[in-house]
Each structure stands twice: as C-alpha cells, then as structure tokens.
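Single chain ahead, by itself, as structure tokens, in the form predicted on its own.
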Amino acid sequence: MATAPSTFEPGPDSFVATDTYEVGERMSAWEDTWRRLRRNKLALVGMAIIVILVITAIVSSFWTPYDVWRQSLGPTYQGPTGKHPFGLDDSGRDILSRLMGGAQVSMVVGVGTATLSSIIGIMLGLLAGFYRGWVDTLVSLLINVFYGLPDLLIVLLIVAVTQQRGLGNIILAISLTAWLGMARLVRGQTLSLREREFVEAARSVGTRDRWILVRHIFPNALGPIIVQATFVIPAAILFEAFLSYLGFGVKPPTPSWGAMASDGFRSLQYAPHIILIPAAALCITLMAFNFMGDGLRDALDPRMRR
C-alpha cells in the first residue's frame, strides 16, 4: 500500500501530557496545539476540504442530483453543460451524481481502515512496549514479516479467497497492512512511557496492568497516535482507488473513484472530463488529508514550542 509522504516521528522530546498535569494544564496543553493548528492556514485550508467532503458524503447516501446507477440520461461522452455541470459518462450516467457516491465510498474506506488498523496496531504496540520480552520479540517479528511482503499481494490474495469485494472486506483487506505503522509508532512511544515517573508511581500503589496501560500510557500516547491515524486516511482511500482502477474494489455499478477513472482512461482522447474529473477530486481530497496531517504533527511537536 503506498504509504503517507510523512509521518509523526516520536523521540525523546516527544509531547505527551503526564499525568502530573491539573485538569486546566491539560486543557491549557490542547487548546495550544488548537491554536497553534489555526495559525497553519494549510491545514485549516485542509480542514474545510475534508469537512465539505464528509457533508458530500452523507449528503450522497440519501440524495444525489440524478440516480449514480441510472443510464442514457443524455448523449454519451457530454462534456459539461448547465444541466449536467460535470457531463455524462460512457454510459450517460450523471459524472456529479456518481461522484457523489464515490466520495461516500472513499471516506468509509479511509476512515474505516483508519479505525481498524489503529485498533490492532494500537494494541499490539502496547503490548510490546510494556512487556517487552518476548511479547516484545513476537510483535515485532510479526510486523518485520509483513513488511517483507507486498501490500498489493496481500490485499489481492484476501480479495481472492473470500470472493467478496464489499467495503468490509476490502477494509478488511486494507487494514492487515495498515497497522505495522500505528504498532510500531505505539511501540516506541509505550518504552519512552513506561519508564516515566507517574508509571512508577501508579505500580507502587498496587495500579494493574491493564489499568496503567488504559488510563496513563495510551492517553499520553494520544498525540502522535491522531497524527498517524490522520496519514493512514488518505493513504487508503488511494489504495482503494487503485484496486478499484485495476477492477478488484467495489462491484459495479457502485461509484468509485477508481473505478470512474479507469472508466475515463479508454476514452481519455475525446472525452478527457471522465478521468478528469475523479482524478482531481482525489487529489484534492488526498492534499486536504496530508495539509491536516502536517499541521497536527507540528502543533504537537514540543521543539515547535520553543
């Protein structure tokens, strides 16, 4: 899967909110990184991107200008006109109407996959982290195999298998690849952690396991976790486009982007609108993602504070 151009690197200077800090300095700590995040106009530019894009997606699932399956609602090939600001298809279907739907798609996919690969990387990560041994061994022999193989192989071998290409399994499928970042990201932040005072603290007073690595260790780990989670988004909503331009993602007719793009290819010469099109709404969206993901990562880096 084509990974995210930048990540939040955790180090020794990494921010994280102790849990010495009073209920106001951790407020204080937030709203920082809130205005720090406002003088970024790139990520607030961004950020309204991705919010006209979620109001689009909900939008689509109970209305759209024309049906996204319907046919022959004019001359195949139209270019843009009043009527239809985006043109027809090769199948005279509605190009704004089915881009609509893709947004739908896209945004399930990313912020699903998004969802689940955290889930299992967040807890794989902490697990090794604060164990270490040979939990620490066995996770991190896991993730060193699964980087060693391709995520386009992986993806298409649990496509294959299941003889399914719902938006379950291909976030699913998305997701067994998505993780190795998020648990190693866990990872290193749970052995800074765990070394901290208010950890020694907590095990001296008798606190459980389960209990320092829910209520100290994961919400001082936040931070870089929002910014991982924010780069694993668009990076899936492009794989998913590019299972869907190959024909292994959603089943037609259900609007994909890749799917619209890979329609738009063989009639790129004369009707250039149909690839165009979803390809620069991809763009557009992928940008806005990467543009918040920057901005997060810099308002909560601590050597941005100084």
Second form
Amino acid sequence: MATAPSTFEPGPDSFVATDTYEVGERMSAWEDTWRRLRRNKLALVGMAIIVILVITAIVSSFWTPYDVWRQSLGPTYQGPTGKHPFGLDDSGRDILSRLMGGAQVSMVVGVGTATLSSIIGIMLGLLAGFYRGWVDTLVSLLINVFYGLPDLLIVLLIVAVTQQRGLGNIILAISLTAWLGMARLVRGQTLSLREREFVEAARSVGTRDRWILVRHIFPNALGPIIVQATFVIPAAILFEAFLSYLGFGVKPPTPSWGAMASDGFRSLQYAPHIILIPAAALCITLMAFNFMGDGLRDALDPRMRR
Amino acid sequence: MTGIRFKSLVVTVAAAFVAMACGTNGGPGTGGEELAPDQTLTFPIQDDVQTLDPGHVQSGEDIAFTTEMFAGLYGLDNSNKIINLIATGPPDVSSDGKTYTFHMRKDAKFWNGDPIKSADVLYSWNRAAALNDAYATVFQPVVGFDDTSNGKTKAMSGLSAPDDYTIKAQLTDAAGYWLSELAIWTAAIVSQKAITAGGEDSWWTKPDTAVGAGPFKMTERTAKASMAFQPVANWWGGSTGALKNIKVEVGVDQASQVKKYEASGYDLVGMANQPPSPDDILRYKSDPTKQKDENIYPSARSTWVNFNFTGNSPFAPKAGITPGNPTAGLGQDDGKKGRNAFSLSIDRDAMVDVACSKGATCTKATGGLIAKGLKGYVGDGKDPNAVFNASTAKSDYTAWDPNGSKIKGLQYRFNASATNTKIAQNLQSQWKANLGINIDLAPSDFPTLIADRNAKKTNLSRGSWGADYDHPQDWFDNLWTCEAAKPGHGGTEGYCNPAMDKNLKTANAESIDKALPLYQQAGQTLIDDNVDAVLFYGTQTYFTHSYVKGAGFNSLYDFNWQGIRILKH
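Please show me the structure of the same protein in the form predicted together with its partner chain, now that we have looked at it in the form predicted on its own.
The complete assembly is shown below, putting the previous chain first.
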C-alpha cells in the first residue's frame, strides 16, 4: 500500500498559487480577433486598401479633380498626362475623376448589398433555424428555389421590369440573390446554438423567443456572419460592374468601373488605358476584400486557433 | 440643265465607258492598270434588302442594288450629275414649265431582251404612284397624282404617250426639281410581264423575274444569306465595266465583316450604305498601315437639334402658336435667345471628336442645314449660330430664362442608337458645362420619335435628314415650309415663314441655276431665325483593299459598279 510522502512536493502541473505564477492577460473575443488579424499581413494590406477606397469614395462625393460627367476635357482617348494622370476616355472625360466616382458607386453597392442581403438572410435564417418545422421548410424551399435560378437572370429581370437604373434599385436587385448564402449560414448556426445550454437556461427562466434570438443566438453567430458579409461585398461590386458592363448598371454619366471597362473594351487596341485602369481598380478592390475576408475568417474561426 | 451640258456629260460618260471596256477580263485597264484575271467583287452587308422593287425601295441597301439592276429615263453619275439613260436627252419643257416631253432611245431593252417602249414607262410610273410608298411623291408634280396615289384612278391623267418612244407629262405647277426626282430609283422602268409572271410581291426576289434594264442583273439570291450579280451581256447602254461577278454575303455583322476583310475574304466593306462600325473606323484611323485602306467620303446627311416653334415650347417665338401658322417675321421672338444659347453653347469640334470617332464619321457643320457639297449649301463658316461661344451663350440663356423655369422638365428626345446616345450625352454635358443646366435625355425607338416630332410634341429633339437627290427642294419642301409644319408632317419644328415659302415656290418652278440663289436665301433665313442648331454633316466610310479601284461614294449612293475594277494583286 502506498503511503503518502512525508513532504509534499508540488509537481510541475500542480496548481499552487505562488507569487511568481503569471496569469494570462484577460482579453475580450474581439480583442483576441484583432490580435490574430494583425498577424495576417495580407489581411492588413487588404484593410489598408479598403480604408483608402472608403476615403476616396467619401472624398469623391464632394470633390474630384474634374466633374465626372464632363466630356471633352481634351482629345478623346488621350493617354496619361500631367494634367490627367490616368488619361481621358472615349468621351474626353478624366479617368481619374471617374475612377474616384466609381469607387463611391462600388462602395455603396458593396456595403449596401452586404447590409440588405444580411438583414434578409439573418432574419430568415434565425427564424428557420430557431422555429424549425414549417417555417424552416418554407425558408429552405425559398432558398432552394432561388438557388435554382441564375442570379443574372433575376437581376436583369428586376432592372428590366422596373426600368430603374438607380443605385437603390441595383442594390435591391443584387441583394435579392445575395441573401441565400447568409440565410443558409445563419440557419445552420441557429440550429446548433438553439440546443446549447445558455439557450436552454434562458428558455427555462421564461425568456421570450425574440429576446433569445436577439441577445443569445445572434451575438454568438456574429463571427461567421461578419465573414460571410465581407465576402458579399466584393461579389456585389463585381456584379454591379458586370451589370454596368452589359449596360444595365447605373445610369450614365454616373461613373461605374464596369461601365468604364465597357467603354474601354472597344478601344483596347489603340487606347488600352481606358480599360486597364478601371479593370485594375476592380481587381485590387476585389483582392483587398478577399484578403480581409480570409483574415477575418481565420481570426474568428476557433478551429483555426493554434 | 442645258442641252449642251447634257451632251458634254454624255460624251464624257461614254468616253469613260469606252476606256473601261479596254480592261475587261484581265489585261490593261484605265491608265495602264493591269486588271486581275478574276473580276469578281465580293463584299458583305449586314442587313438584307427589304425589297428590290423600285416602287417600294426606300432603304440604303435596297437603293444600292436597285440602281444597278434597273434604269430609268435618267440616272446619276458618280458626281451626282444627272445623265441620260433611256432618255435621249433632257426633256423639252414648255415655256410655262408645266409640260415635259421626253424622248426615248429605241434600243433600250430589259435584260431578257424585251424592248422598252413608252407603254413601259407609263406602266412603271403609274404603278409607282399607285403603290404610294415612301418615294411615290416623285410623281407628285404630275397632274392626277393624288387620285392615283389614293386609289381613285389607276393612271395619272397628266401622263401620256404620243408614240412608242415619247412620253408627255403635264404638271400641276412648274417643277424645276422634277428631273432630279426622275433620276432616282422610283422612276426606274419595270417589266409588267415579269411582275405578272413573278407575282406583285415577290417578282423581285427571283433572278428569273427580277427583270430590269440596268447594267447588272441578279443571278442568285438566298434571303438573308447571299446575292450574286453579273453584268448584262451586250447592255444597250454601253459598257458594263470590268466586273464579271459581284458576290454579296448577307447578314454578316460589322465586326465579322472587318475580320473577314482583314483575312482577305472581302474586297471591300462599306457598300450599300452599311459602313464599318465607328470603333473599327477609329481603329483604322489610328493605324498607319490600315489607314491606307480607309476611304471617307462626305455624305448628304445633316444632323441638328430641333427646336419646337409651337405650343408651349420655351423655344417658340410666342406662346400658343399652332403648327403651320406663321412663326417668323412677326417682330416678336421670345424663344430666340434660348435657341441661341442652346446652339452657341455647343462646341462642335468637341462633339465631332466625341460622337464621330475623332471626326471619322462626321464633320462639324458650319454652313447651314443643307449638307456640304450639296446644292443649297450656304457656305463654310456662314452660320454664326454654329460657332462655339460660351460667354454669349450663357448671357443669352440668363436673359432668356433667369429663374430656370423655362427648362424645367425639358428633355432632349432622340432615337436610341450607339451614335445618337453619344451625341445626346455630349450635348447634355456641354449644356451643363456651358449653361449650367441639366437636360434629361429621353431615348425612344425611331417610330415613336418621328410620331411625336411630327405631332410637334417634342420641344428639344434630334433632327436629321439624308438627301434623296441633290436638290434643295428635297430639304425645304419636306422640312421647312408652312405645309410641312402642319401636324403630322415632317416639319418637326412647326416653323412657318410665309415670306420664305413664297420664295421657295418661285425657286421650285425655276431651273436649278436660277433657283439656287433663292434656295440659299431661304437657307440664310433658317440661319437668321436660328430654326435648328445644326451639329454636323455625315460621312460614309469604306475599307477597300488597294487593288480595288473605282469604288466610293457620291454623297448619296455608292459609285456605280461599272467603274469598279480589280487590279492584279
């Protein structure tokens, strides 16, 4: 029979409060996320580009080097000069000014679509996941039906039927196809979260469903929601550019990178700067959002933590 | 036109034909040119012909082929001069200008060998009047036209044939321009026998029954796919030139046309009033090598901004003028400063740069509404309203509309197309930049625009006219008389100036030499009253391989095929 040692010597894993023991600094989940995000260099580059874009978009709403609508500022198709660093387009408009104006359109469409589609997707996803039953069946059916329809067809139909080419209409049109992913994600998260102890606890003390959804389930699903929303933004920007390229985007002379690229496509052989500059802006923006989205996902996803 | 001038023309044309005849089927051509053994001209068109029936023809592609397949008493040469075809010379015109007597060649034949006699002329002209299509008005001067065109009679009472080779036409009024009208396709002679055999609606679709008297005949046609033509053997009119075959591929879009042209699949592109796209024109203009293939000709089309002179239009001389009632010369013109402002604020050099592929598809207008190169053109720099003057424009605008109420809700109406949209957007930009106003753009389809303009419902709109023949009457009578100003007519401004009308009536009765000063005076009146803001004159572009000679454009139509030849290459 083993006997207890006469003297107790704490092993390395034994919990002994001593003066020299270092307790880890307490951090909130967001601080932890930010700490992880900072380690991701590409995400930081993406964020920096996005910040520049946002500033550009804001500045362009009250100042651009030249009016974005103003034609005949010089010879059409003129290449970059000191006066017009990005050159002039096929109507003699300053490409730099229009690029700035286009940034505003892209930001508004991207953020607007992400917001609207998130609102729709979150609400339907929460309801479907939480109540299940016929609500879930109905929402899932809706999602599946919309998934079966080509995005572009729906958007073109909406634009064609309403005959409106304002930003609001374009955001609405893109959002109507962009909420599906968000709804699916939130539904899955809710299905999982609704079985967790803290929800059971809330329910057991008589908390109303709405309160449980808003205060308990939604905040715990916020991480994946943010990541998903971040990926919606570049998709919406690309979609708007594509619509504008096809001539269904914002009404001229409002600048849009897609429309600028479309204008430049025809003159690719003798004035390549007209298409290259908006195309480059579009590429950089999409990359920036994707880098940031990837970084956020890595930072927010517990499974990625090492 | 005098008999001497006609004779010299005939001699010149005949000499040219004789020279061309030397160059058939290989060997030396004109000026020591060495012709290719294969004289086959191949070119594409995008839109198929709608009809090749001279009584119905009205679109550019139809005209291009009809004028080669059919002949009338008169035709046009490559410089747009009237030449004798079936007629032996100019008509004998009575002293009051109301009776025309035409003398016909006795050797003129349809390509099937049937002789052409005065009965064929009567049949063709009465038929065209009775069909009452867009160009039936060619015969409007003839007594009895109205009854025939509206179906009351089958033949115009003013037409008669004293013998097999003489035609007599009695006109309601002297019409010095009528000969110009008779030189176009509507007055071409058709074969009653062929039309009966082929069917009234389809005779022109089949090579066997598409019988004309022109230098070429159709040998093959597959709708929306292809057409082929060959010269008529032993053509009564003389030489048919060097070409032995003309192959036309139909339904080829503009981009594919140029692509195949660059791969030597076509000899030229741009025939039948279907030029290459502005993008390709600009691409060729920007490339020193390709530039050599690009041939740009002035075309008889003007484009302007229409102002409405009637109703509650802000541009009207005074409120409430009804269409067709006098609007000028009244001493009061409340709309003139507005019209001035809208015209002077347009930098036409900038517009041509933007809307016309750096000036490749049009040239800026400085000499009135009738296009440069045509009879009635007022002269370079003669339109002071076509000069860009931003400061005067702004002060005129401020005086005219100090609180912006006159342009509230004002739209610029136009028929939607890539070029028209560019023009509209440039106008919008220039008015905004130079007048500080925002004019909404309102595109629509062409029939809607025409209907609204003719109803004088558009206060500011795109206006354009392409001449049918080189005579000022073609412009004034259709666009700027009190008759044209009435609702439903083509005087889209509703502009009516009785004094100008009186001058025009006199001019219309005279020969072109005497009439021209009167027409130019009328043109100056339009400028003085600033009836429209003329923007630019059209051009027609061809891409032509260097071995193709003699192709081009006479400001109205393609050069005659008789002059085209393929050099050895």
